[in-house]
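Below, in structure tokens: the form predicted on its own, a single chain.
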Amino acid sequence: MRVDKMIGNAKLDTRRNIKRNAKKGALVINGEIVKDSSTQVDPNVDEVFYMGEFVEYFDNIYIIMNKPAGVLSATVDEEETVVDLLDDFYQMLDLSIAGRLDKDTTGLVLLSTDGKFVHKITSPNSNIEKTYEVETKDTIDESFIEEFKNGVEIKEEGYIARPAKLEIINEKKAIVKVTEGKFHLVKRLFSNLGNEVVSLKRIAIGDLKLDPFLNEGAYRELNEDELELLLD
């Protein structure tokens, strides 16, 4: 595998920084300075140091899924969960869900063995936008755009939601972007303004978009380019 991927998996730095620092002599493989961060190594044989720190190899798993309706965003439950949709190999792993969805909400879900990754995706402090396609029962009033921007009062919880972005597509369809993941948040943004969400689908997390070729219930591991969108 590429040595920059090995270092990235160990969460020591981003690929961009690894490339730059390697050129400055920060990468040592088997006792020799290597300035090409794309150099191939065998993690089980080669000894790698980066910025003076020994690089321990472990290969985390990162899965993207197109969640269907009726399935819980949970790892264990009496009802069917997203983990139940996985092959036996993945079910044996210690997976966590990075960004849960309501039972009746569809779309992009991430699962990973990487706890730091999961925390980054889910923490409001990361300010990672989650993008949703929304269909509503009634016509969406244009005043909602400013209401979302200013922060909608969630009366049943007694708090003001973080500013959100609303783009109206047509009378009853919109794109919503939020940076927090409170329970039923998107639905509550609308309900507290007098409208009801009848269909909700997450189509992106940050710059990572839902794969249009991934059918509902299908999943695959993220490729390196997709992972880099979320790790940088």
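The structure presented is a predicted model; accordingly, all values stated were derived computationally and were not measured. Residue numbers count along the first chain shown, from 1. The term rigid core refers to the most C-alpha atoms you can superpose between the two forms while keeping them within 1.5 Å. What changes on going to the form predicted together with uracil (URA):
- Within the set Val178, Gly206, Ser73, Phe58, the hinge between the two rigid parts that rotate between the two forms is located at Phe58.
- Note on conformational change between the two forms: the chain splits into two rigid parts whose relative rotation, smaller against larger from C-alpha fits, is 93 degrees.
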Second form
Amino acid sequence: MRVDKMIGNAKLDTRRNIKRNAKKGALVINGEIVKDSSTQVDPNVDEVFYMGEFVEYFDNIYIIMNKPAGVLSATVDEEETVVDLLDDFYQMLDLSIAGRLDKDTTGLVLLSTDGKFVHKITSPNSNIEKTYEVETKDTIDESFIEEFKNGVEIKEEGYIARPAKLEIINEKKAIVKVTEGKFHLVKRLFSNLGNEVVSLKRIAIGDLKLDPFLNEGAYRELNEDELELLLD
Ligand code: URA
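Next block, the form predicted together with uracil (URA), ref. the form predicted on its own:
After this comes the whole thing, all chains and molecules, with the earlier chain placed first.
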């Protein structure tokens, strides 16, 4: 990785300052002054000092959680949040949520210290599909498939939703795939066509599926293979 990124991750300075200070001789890699702050280092091998301080390497953390119902997708709130479900070690990190779920929605939530990653997952420009298992109050009409494909008008908010995919599993159960993260989107797709979502669970983000061995409320760090599915 670039040495200025390593120093930035350790929250020691901004990229701009690091560049300026490196030119003045404040950057020492393996005992040698290095003036170019874009120099590549292996943080597990190279010894880096910046402004006389040893730079400890902090890797980003990526957490997958199976969110239970009744918990907020927020980092701080008076009510219980997904962060409250984490161990103390993780609670101390500066985590962001990559795609919030409603309080009553369950399933796959990603939390990370990597701001770029969170932006990539949540930005509609990335076109990353989010897959939901949906149960409805009334029978799902076949015509919804075409309506979803064409983009449902979300009347209360005055926008047309992006084309979404609907696969009907049985009368009141379906799989929905959307590429935007608008508030209550899946519920609104159905309500604007005259049906109601009674249960909603996110089961995948892009190619990353919810681990069936993660019970509701459980979490773990993503492994390399899983991370790659999202970083490609
Ligand atoms: N769409 C919704 O309506 N709610 C969610 O939690 C996620 C997507």
